Amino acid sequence: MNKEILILSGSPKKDGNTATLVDWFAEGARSKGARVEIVRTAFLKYKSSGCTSCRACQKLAGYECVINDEARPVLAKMAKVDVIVMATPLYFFGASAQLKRVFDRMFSLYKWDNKAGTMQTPLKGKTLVLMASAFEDVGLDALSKPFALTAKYTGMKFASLLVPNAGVSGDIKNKPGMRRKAMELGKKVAQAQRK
């Protein structure tokens, strides 16, 4: 059965370094039969600036966000696919706000019972991939930490492609071997065994 991969691209640029990495990764994954959907989070229509901490999602039987906007179906897809890819440029040692907006609303995909000390999520066993690029060679370790910790906490496999010294928007296309690395990661993720 072919893998279902959802890519959340967090760049406001449609042809920059992040978009290029996403396209290369998707090309590699599709070459191995994966079904890939790319969502450009900067262009979704939102009703809030992020998770509002209303906790209404914790009262629902299912895993969904109660804020009815274009992020809501994206979050629902995250619960169903095999692989979630988050791609972002480095902005002040972190992910872009355009990606963080959806990342924070993943809260709705978890159910906590604080009294029992338990957590349930449909994300367990999936793969989380982070792809990120930086103009220079500083900050990618800080950016990757929340994603790696989220994967560990959630019981997800984690993989990343962090590209230092990627240059300004579009320069990554001239970085030797980068297309091959992104495509290889896409192929590897598409072929990985399910748990």
Ligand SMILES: Cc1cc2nc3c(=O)[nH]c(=O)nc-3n(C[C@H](O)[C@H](O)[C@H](O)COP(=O)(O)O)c2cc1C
Given for the second form:
Amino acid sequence: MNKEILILSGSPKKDGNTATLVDWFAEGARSKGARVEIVRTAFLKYKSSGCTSCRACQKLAGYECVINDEARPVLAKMAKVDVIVMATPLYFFGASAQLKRVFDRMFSLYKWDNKAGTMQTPLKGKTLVLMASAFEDVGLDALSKPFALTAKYTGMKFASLLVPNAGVSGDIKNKPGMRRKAMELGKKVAQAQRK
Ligand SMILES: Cc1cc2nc3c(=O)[nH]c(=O)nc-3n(C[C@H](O)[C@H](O)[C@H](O)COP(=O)(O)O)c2cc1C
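Previous: the form predicted on its own; requested now: the form predicted together with the ligand:
Now the complete complex, all chains and molecules, led by this one.
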């Protein structure tokens, strides 16, 4: 069965380093038969500035965000695919706000029973991939921490491609070996065994 991969691309630059990494990864994954969808989170139409902590999702039978905007079907798709890729530039040692805006609304993909101390999520067993680039060589480890911890907490496998010294938007295209690395990761993820 071919893998379903959803990529959340979180840079405001349409042809920058993040977009380039995403395109290379997608090319590799598609070459191994994966079905890949790329969502540029900066260009979705939102009805909220992020998760509003309304917790209405916790009362629903299914796993969906109650905010009815363009992020909603993207979140629903996250619950269905095999692999979720999050791609971001390093912004002040963290993820871009454009990615975080969707990331926090993943709250709707969990159900917590605080009394029983249990958590359920359809994300369990999937793979989370982080791709990120930075101008300098400091901070990508800090950026990756919340993604790695989220994967662990959720019961997801985790992989990452972190590119320091990537330059400004577009420069990554001139970085030797990067295209191959990103394509290889896409191929590897597309071919990995399901549990
Ligand atoms: C708002 C903003 C904050 C940034 N913060 C950092 C940073 O803390 N460290 C760093 O090395 N680069 C930083 N950068 C540079 C970008 O992370 C880097 O150029 C990245 O590869 C750009 O990706 P893009 O072309 O997809 O936007 C910042 C850039 C912007 C616009």
